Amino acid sequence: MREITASGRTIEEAKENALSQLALDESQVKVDVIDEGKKGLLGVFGSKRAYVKVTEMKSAVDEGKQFLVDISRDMNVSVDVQVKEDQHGVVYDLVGEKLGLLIGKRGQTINALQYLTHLVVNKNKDEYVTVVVDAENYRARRKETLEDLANKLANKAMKLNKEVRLEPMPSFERKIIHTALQDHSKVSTYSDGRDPNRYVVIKPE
């Protein structure tokens, strides 16, 4: 986080000088007036320059990154957090050793980290930002596992001719199951229960 003190004939000029040096706009900084300055006689004699302190504010995405670095350190895991932003949201990819501790059994820990990071990034925001936290390509591997599971349990539902209930999952994992079977001609899916124990049911048609 950068900070600079700048001066000018007026507060506005001092602020513009600081923003120019930081290459930022006013929405990205916090401005503190140190000295309002003084015009002086005829605008020259006895004049005193205005001084401001301008501090760069962290973006919501940067705050999410710092949160993940801090909480990983608290778990005795050192990580490098790589950030990818696009129109769909932001992906935080954790790189380092001992990442199994951050993933947890069946992804429970990384899902919790993703939820908490989502709260940090979307705090006081008008527009919702989708947040994904990944490590060691876990999300892609988990998606493949869930799609395989969906097809196996669809076959089971058809064979037994009765509904098959999956274990509770977070909403983004339930969506993978629904999507995997949405074009299936012989089964349909729906969610039941309440979070955090909401689950998918596969129903034979």
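Rigid core (definition): largest C-alpha set, two forms, superposition within 1.5 Å. Residue numbers count along the first chain shown, from 1. Here the structure is a predicted model, which is why all the values come from computation and not from measurement. What changes on going to the form predicted together with its partner chain:
- The angle of turn of the smaller rigid part against the larger, between the two forms and from C-alpha superpositions, comes to 25 degrees.
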Given for the second form:
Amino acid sequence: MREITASGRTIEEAKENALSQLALDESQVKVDVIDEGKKGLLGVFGSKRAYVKVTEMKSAVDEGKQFLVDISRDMNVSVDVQVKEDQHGVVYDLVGEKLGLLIGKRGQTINALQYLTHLVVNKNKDEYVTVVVDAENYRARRKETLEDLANKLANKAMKLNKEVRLEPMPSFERKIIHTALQDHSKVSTYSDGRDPNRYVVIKPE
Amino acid sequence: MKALIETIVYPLVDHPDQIEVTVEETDEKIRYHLTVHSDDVGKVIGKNGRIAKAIRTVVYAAGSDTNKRVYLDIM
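Form predicted on its own done; form predicted together with its partner chain now:
Next comes the full complex, this chain leading.
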């Protein structure tokens, strides 16, 4: 976090000096006035310069990236975090080796990281940003696996003419199952149980 | 590992200066104990313990390359 103190004849001028030194604009910083200064007689005698402290503020998206970089470092995994932003939210793509440790069994570690990063990015915010943490195309591969599983278990439900319960999943994974089977004519789906143990049930019609 | 716990918790709380992590180590296990400012307890536990569970998942993943079982107590 960069922080400088700058002076000027007025508060405004001190602020401009600080911003030009940091090469930032006003929306990216926090300004604290240290001394308002004094104009003095004829602007010369008894005048005092104004001092401001200007602190660079990271955007919420940058904080999320820094969070993932710091955690990976502390887990002894070297990663590069690539950030993609669109109107739906932000995707952090972890690039590096040994990513298995960060993904975990059935994605439990990457899902935990995604949830924690979501908390960091949306902390003290009115608007809500969707956060996705991905690595080695894990999300796309997982989606394919879940769609296959959905179809396989839909067949099982039909064959046994009984409800089939899936293992607990986070909401965005349950949604993949519901979506995969929403146009299926012979089964319907619903969720039951409470998070974090909420699961999908496939029910034959 | 202590650093990892602090890194995770730091941006979640309002009083990061009051994060405290203590360690208790025996032959088979390492037990970390996390305490935060009383106003921040909900921010590290969450509804139905969801945040605590996510913190533990990450910490246990990091501890999987040691021979000892790792535990994290919160508060």
